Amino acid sequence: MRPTLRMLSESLVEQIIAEGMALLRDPGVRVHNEEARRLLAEAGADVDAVRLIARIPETIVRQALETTAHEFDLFTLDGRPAVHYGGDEVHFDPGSAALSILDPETNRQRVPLTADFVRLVKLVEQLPQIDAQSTAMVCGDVVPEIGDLYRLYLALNYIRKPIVTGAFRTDTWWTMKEMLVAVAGGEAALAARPIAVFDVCPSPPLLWSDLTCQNLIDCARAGIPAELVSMPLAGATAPVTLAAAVVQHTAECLSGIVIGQLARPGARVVWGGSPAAFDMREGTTPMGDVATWMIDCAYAQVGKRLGLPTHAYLGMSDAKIIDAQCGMESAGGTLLGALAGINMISGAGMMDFESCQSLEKLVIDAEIIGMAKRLVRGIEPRDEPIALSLFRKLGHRADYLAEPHTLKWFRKELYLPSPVIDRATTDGWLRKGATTAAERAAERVGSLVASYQPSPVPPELRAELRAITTRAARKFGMTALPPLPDFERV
């Protein structure tokens, strides 16, 4: 039996879906992309070309739900399926697009650079609990116009795991696709065995910008999976009641499903998001708030009811340093997301309202993820009978440590954390230096990064990726890219 979390009653799920579809009819969704408006109009939606509003009948939504992919895999660079979107399978990747990194030396945030991004990618490759990479940070040593594609360029030079990414512009999306095609071995190969999924973010409430809408359409037509990231902010850009915020999320994601399917029936589109409950005292968007967790788990339940693959941003903290708040908020979101059976949970390593990435937090979060994965495997009988034979063999002797049964099963039954988690006695902890979790995490970051083995990217492919990225950079006045650590002279 897999332990599960259900946030909504079945009747409430049905009502949320019905109201989400009703919102698409009235007041409709604002669509700032001309091609999407054309597709909607041709399908039978009532499109106001002046006010840029599309009113989408339920029949169109139902047709889109019939054709959308209900499950799919992401693949490693060597062609192995690594992430399954569908059912209750749970996977994790780091949070994306951080604008700062927490410097472990100063315990203060600073602008991330190429070397920081490369260290993070190497670290993720070495963490078995993390299933996919992400374009986790925006590097400050390149022009902002290529910030999205440069992250992908760096990642593709070092990764084996699949990647969660996203474009900041419509033109840079094509450069990112060109790089993915080069790595996959052609457009058909990339569509057949996708190595990346693109985040596409509708704007609350009920709006698709020209950029994100075009990214969604382009992904669909290229056979690249897209991950909807609806972001209702309860109490600010969405109703303050949690169920109503989920209704808004439902309408925004349903409109994304429709646009994706009209672009290409069968397109792989993930029901995802990054909502929050607005903090009325500070005017902030807390990702570690219990209401944020509840909205995430509730909308995932709605997506599952529709038979769609799911995603959420969870496991993050709003703390500014690695402290008790950081651990509490990260653990809460991670555990609830796993119990809700969300297919991809993004956010490991993230703090400060989804704006800062910390490598030290990432290795602590990996331990939380390991525990969460063990939790959702549940308890199962390993022997038949479960215990009678053991007790009748040993009687009242407490000798299970020496029993072959223990050696056979303990690694499968127990989650054994890395030294980041301290389980020594007080004397043992003192002998080891009386370190904090953050200090132990910093040590583990160093050892894992040092043990990274380069990915098998051939030199000619590495040169092609650099040429593609350099061409894009030159359009914005940048003539040379920062050198790649390990491969080029710094």
The other form holds:
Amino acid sequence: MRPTLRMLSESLVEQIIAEGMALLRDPGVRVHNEEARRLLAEAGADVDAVRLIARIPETIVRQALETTAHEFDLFTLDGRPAVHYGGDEVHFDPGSAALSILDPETNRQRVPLTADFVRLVKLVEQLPQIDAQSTAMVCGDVVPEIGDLYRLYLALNYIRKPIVTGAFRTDTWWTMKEMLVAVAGGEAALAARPIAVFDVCPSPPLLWSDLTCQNLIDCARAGIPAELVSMPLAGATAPVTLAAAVVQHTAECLSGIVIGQLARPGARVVWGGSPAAFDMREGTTPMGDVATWMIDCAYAQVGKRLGLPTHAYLGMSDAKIIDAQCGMESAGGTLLGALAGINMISGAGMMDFESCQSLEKLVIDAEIIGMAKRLVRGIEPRDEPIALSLFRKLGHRADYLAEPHTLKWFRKELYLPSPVIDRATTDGWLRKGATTAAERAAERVGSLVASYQPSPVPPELRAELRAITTRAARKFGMTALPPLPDFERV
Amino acid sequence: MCSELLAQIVASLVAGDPDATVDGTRQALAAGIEPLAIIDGGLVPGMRIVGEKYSTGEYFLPNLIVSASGMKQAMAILVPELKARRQHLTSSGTVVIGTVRGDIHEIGKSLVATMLAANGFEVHDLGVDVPTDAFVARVKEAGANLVGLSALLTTTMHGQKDVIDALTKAGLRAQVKVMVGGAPVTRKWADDIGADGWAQDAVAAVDLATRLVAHVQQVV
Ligand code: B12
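Starting from the form predicted on its own shown above, please give the structure in the form predicted together with its partner chain.
In what comes next, the whole complex appears, and the chain from above leads the way.
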């Protein structure tokens, strides 16, 4: 049996869905995108062209829930299915779009550069617990206008794993799509075997900004999966009662599903989010708060009831350095998200709300993720009878280390951590330098990055990606891109 | 009687009951208490207690914001009364604030705006995704001495510089101090674009604004 977490009673789930639908009728959802308003009006929604509000009747929502994709796969760059969105399968990717990197030398944040991003991408390739890449940091050595697409450009030169990404503008989305099409070998191939998913965020409460709505429509039309990142901030941009925040999330995501399906029926749209319980002292958006995790798990349950693929930002910490708070918060969210069966859990490596990425934290988080994945595999009988034959054989002897039965099962039954987790004797720990987890993580970052093997990107494709990105950079006055580590000379 | 009514206003602010603050203010006016006395003897001490309780950890942001809204509603009643008496308040300063073009992050900007208002600033909040020219126009119109620019995206930070440049071009730069903020904004960025100050949270923003405005007044 797979252990599962249920946050809500069945009747509460029903009521939340009903109230979410009701919110879409009254007060409706604000839609700041003209094309979406037109699509909604054509479908029969009541659109107020002055106040830019669409009131969406339940029939349209029900119709969209029929046509939307209930499951789909993301593929590796060499065409193997790697991530299954749907059911209770759980996958992990690093948190996205960090503004800074935690420098392990100074223990302070600084602006990430191309070399940092490439190191992170290599590290993610080498971490077996992490299923997908993400465009996890914004590099400071290119013009900000290409900040979003430059991350994808860098990543595509090094990765095999599929990637979670997102655009910061409407025009850059097209450049990002062009790159993905080039890598997939054509638009049809990209739609058939998607290698990327785009995060698109409705604005709380109940608003689709022009930018994110256009990204959603463009993804749907191109057959590229979109992940709705609805973020009710309980007590600030959403009601403080957790159930009501989930109602708001439901309405925002339902409206996203509708817009996606009106753009193209069958479009792949994920029920996702990054809510937070607003911190009432500091006015911040804590990702390590228990109420944050509860909203995540609750909305995932709502999404599952609707038969949809799910996503959440979990496993992050608000700490500024790798300390006890950092480990505690990251573990809490990761374990709960796994138990809730959320298909894609974004956040590994991330700290300081959603501002900072740390490679060392990522390596520690990978251990938490390994344990979480073990947890949700649950406890199985393995043998029939479970234990009787063993005890017939061994009686009262404690010789299980010598038993072939142990050798047969221990790798499946136990999670075997990397040396980041200290389980030595005190003496052994002292002899190995009396290190902290962060110090051991730093060492492991180095060895994993060094063990990275280049991805088989043909030189022509590398050149094409560079040409696409350079064209975009020129539009914003940047004539030459920074050299690509390992491939171009500095 | 008089002090009793003022004490009620103080208590309503401390309790976070805006309706009671408004009622109390109306009653005090009706009882013939001067608007300035209501402000100095009721609203200001009430807000000071709320602020102290927040500092010591007893109160949280919702207490602060709800009481501030009570104060704001009371002021809306008192300001016309002051005008009628040809009296005016010495406001801490007049600030035009908004999130720059292309950026719709609202929460931090609004928090800063609310805290400035609660601390006696006259606040013109232009909202989010504010065109560069709109900042300039409002500074002129309101005779502001302070501009607050919020940006949460690396792609929109440059909008802060655009506003500063536009203020210079319009010949208004000497009249206003500019403060900037938002997650990707650093002190270095503030220096680079020629802003006068940077703050990382709403409380620091109030301190900064107070310092900057004092400076403007000294110079003038
Ligand atoms: C909530 C949020 C949103 C919400 C905003 C809702 C709303 N109504 O405001 C929504 C969903 C709309 C949103 C959208 C997007 N977001 Co957003 N968002 C956030 C998040 C999680 C929290 C921001 C917040 O409200 N914090 C709480 C407030 C109180 O804090 P604050 O804003 O920092 O403000 C304080 C201080 O900065 C300071 N301050 C702020 N302004 C000012 C002004 C002055 C004058 C002064 C003195 C001080 C000051 O005082 C404030 C009070 O303490 C941040 C993560 C983060 N680490 O900041 C991402 C974040 C800023 N978003 C990000 C992104 C990428 C986006 C999108 C592009 C995503 C997408 N593809 O759809 C869109 C952009 C839309 C647009 N065009 O603007 C990235 C930015 C990355 C980058 N390189 O720029 C971040 C960092 C998250 C991440 N790592 O991915 N987002």
